[in-house]
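First comes one chain, alone, set out as structure tokens in the form predicted alone.
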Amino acid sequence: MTPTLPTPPPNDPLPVAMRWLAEATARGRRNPNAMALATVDAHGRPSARMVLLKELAAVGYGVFYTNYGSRKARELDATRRAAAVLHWDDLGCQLRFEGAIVRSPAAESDAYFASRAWRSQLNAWSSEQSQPIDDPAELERRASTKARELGVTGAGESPPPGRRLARPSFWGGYRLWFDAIELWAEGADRFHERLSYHRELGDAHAHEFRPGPWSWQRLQP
């Protein structure tokens, strides 16, 4: 069933994003977190990759993990905004995001990092995320070293048991906070049915904004 926009519009955007996600995830797709994340450099040069969207919190902001070393990690710090897009053909309805970025805080990472798999966790161990690479076999070589350091004899073996693998200090992540959203919903004949929400996000405070309440206004498809 194709998500239509709630009449009148509700004055939070996050319940219909929430419910969304939700209805995604109930149908067993592969990845209905997958989220287009864009970021820009210092030159206004744009870039876009796919993101897994972890979390998305009722307050208003996505959760999303990377290497601090990478490219849209080194762009995130610099310019401290984002956009990103979830999108969903077989529900016929899209989000768009944009706002302002923050890491995670470090128990957050650090609590997301013990529940991945033993292989993703020495991947983001071994993998310097973004820079070039003159052989794939390089990184198994790589992976197979740290895995010794970290004491395990393979990096094909699980940790000893009580053995767990910390979170390395340049991996972990990021707060998009949410000034902007759009809920699009697919009409017959293109007539598709449009919300923008605006929110000014106040002052930061470590990890967190205070931000006011949103206004909306309907777009034309």
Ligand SMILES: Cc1cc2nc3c(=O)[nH]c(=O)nc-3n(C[C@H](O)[C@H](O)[C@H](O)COP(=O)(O)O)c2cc1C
The other form holds:
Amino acid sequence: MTPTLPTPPPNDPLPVAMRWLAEATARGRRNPNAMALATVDAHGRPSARMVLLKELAAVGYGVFYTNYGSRKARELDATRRAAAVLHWDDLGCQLRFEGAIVRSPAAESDAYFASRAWRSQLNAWSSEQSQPIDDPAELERRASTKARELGVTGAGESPPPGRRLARPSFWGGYRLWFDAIELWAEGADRFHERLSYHRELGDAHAHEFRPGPWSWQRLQP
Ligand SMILES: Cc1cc2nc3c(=O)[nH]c(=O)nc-3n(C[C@H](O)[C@H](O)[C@H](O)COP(=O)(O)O)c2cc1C
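Moving from the form predicted alone, what structure would you give for the form predicted in complex with this ligand?
In what comes next, the whole complex appears, and the chain from above leads the way.
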């Protein structure tokens, strides 16, 4: 497929970003929403890892979920900034995000946690993400212990009847509010198209910003 950037470029990049994600999802490939998330520590050292982009909101933020004690979370909470990139090789598209970080509203994280598979919920409870562990089997032992502590009898494939796990307070969502987006479309012979968008986010009000309008410019490939 030859990707297309609309002509003239749209004033708002979100509809194109959402269309690309929808097209990648429609192709049935595994984890079309996999996104490399870059953070930086207090010494300016960057690190990157994949997360799943669980929501792309039209007002211009993306949501992912993680352990609030993980390395990425510590860096996100300290710097309040992140960058992310998605690439769909078969579509010939790259989508780059930069922006400000806020935690998701608790109710939203609760709702997402409730939608997860039982074993994933138990794993969120029992894994101290990013901490060392000697033996992979230890994870299963921790899960069984945690299941007993939480008053759920087993760690099987389905939840015990009538028993639901609440979200642990140390696990939840982040919103990455975009102040920069780049739409990149592959061209023949590396004559790629790049549209770079920027906007001011203003001050955060709880989980929200009231961003200004987008402006855009073309960049050389
Ligand atoms: C395709 C893919 C998707 C992933 N999605 C998530 C995710 O949504 N949340 C998460 O915490 N970790 C996810 N991971 C694991 C992270 O890449 C990473 O190993 C973990 O979050 C710990 O990162 P940290 O130590 O830098 O915090 C995913 C890994 C892969 C390969």
